[in-house]
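Listed next as structure tokens is one chain, alone, in the form predicted alone.
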Amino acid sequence: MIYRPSMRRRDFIRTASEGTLVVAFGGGVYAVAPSEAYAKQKRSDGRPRVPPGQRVLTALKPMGGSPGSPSRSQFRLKVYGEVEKPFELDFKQLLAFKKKTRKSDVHCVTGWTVLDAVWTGTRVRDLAKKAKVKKTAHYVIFEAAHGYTANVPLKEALGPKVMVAHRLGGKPLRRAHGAPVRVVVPDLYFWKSAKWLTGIRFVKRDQPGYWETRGYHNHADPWKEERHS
């Protein structure tokens, strides 16, 4: 939940009584968990819930970036290059895919987590299985509107809570979160979740992103904390 300046005085008192920050980024007020709540949560792979260096936040925070076309009638999503079958989708067509409710922790290479965010989409996976991508395909880029594209190893793209969301908690995306749609990589820093997705394309080499070709790190994990190159 994202708490505005007007936020009342007794959701205040409230959130302030249940051990609960609420502190000011960026020209909204949001709440901060308390850490020592995930200090000791670890996730199936051994690795601690929460990467070193964050703080978790209880609601996702709308980063920046050049804002594309919020209309589902106006959507289309390429899915092309190392593959078999390219093909092209409308808002309508992708919902017609197999959808999948997933919760994901996301993490910000700002320094902010949000645990157990509710997406609801179409996972790339499935959308490569239509494609038939070749055997000479080892990355993917995902394309953004005004040229934004952000480079992920095919391995990681294809893993099974990487989607492309339509949803997030039970509501459709806000324009802010990047409507109609967004990737979802949870694995990695969210820099990497382009919004306003506009284009899959698998390619053979690696070809590093908007964010990568300006210092950021090429791989982003955020366990081993590769926010810089």
Ligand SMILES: Nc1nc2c(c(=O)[nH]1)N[C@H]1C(S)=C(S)[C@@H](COP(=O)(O)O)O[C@H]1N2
Contents of the next structure:
Amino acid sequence: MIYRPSMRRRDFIRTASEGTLVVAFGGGVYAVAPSEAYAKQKRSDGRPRVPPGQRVLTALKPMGGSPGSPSRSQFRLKVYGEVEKPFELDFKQLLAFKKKTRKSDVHCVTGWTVLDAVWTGTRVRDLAKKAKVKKTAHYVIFEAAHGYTANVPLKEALGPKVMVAHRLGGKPLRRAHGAPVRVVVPDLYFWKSAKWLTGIRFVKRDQPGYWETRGYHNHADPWKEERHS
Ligand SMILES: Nc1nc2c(c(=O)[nH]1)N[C@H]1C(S)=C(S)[C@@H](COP(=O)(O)O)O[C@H]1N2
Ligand SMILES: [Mo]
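Having seen the form predicted alone, could you give me the form predicted in complex with the named molecule?
Below: every chain and molecule of the assembly, starting with the one above.
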């Protein structure tokens, strides 16, 4: 949770759970959940709940980037590339698509983790099914406003919790978090989760994206601490 000037301090303190440390950074005050509480937790795949070198925050921290238009009426998503049936969706058509709500953990390379973020949207695997991805596709390039891109191996992009999300915690995504729509790739560092999404391009060969060509790791597995290349 984030303490905002619009929120009464009293309410913030009451809501922050016991043992929660309150820290200020980046213009907001964030509650840091006690990491011992999660230290022994394991995921269903056996890996520790909190990856090494991460500390748990209770709300996503807006990390910036060049924002795209938050307009829903102007929104278009292109699904194309190495597919048999490329298509484009406007916001209404995206909402009409199979919707899912999924809980997942977010891990930012700068060292914060948010557990159980609730995302609502369309799974990349369902969009891929509609596009009929060719056998020759091996990577997915998420494309966003102002040329931001992030590359993810096809197999991981088709994971059960990889979403094109328009809601976070049941509320419309805020502009800072990528409105109207962002991608969420929960098991890779958060820079792979392109905000202000404009396209999903399937490709034969890997194409390192914005951060991957600026010193960050090409794959970004938080459990292997694939932070830098
Ligand atoms: N379009 C776009 N998407 C982006 C970025 C960006 O600069 N532009 N930054 C990435 C990085 S580095 C991070 S850590 C996360 C931050 O998401 P948040 O601001 O919602 O916490 O978004 C990722 N998605
Ligand atoms: Mo980041």
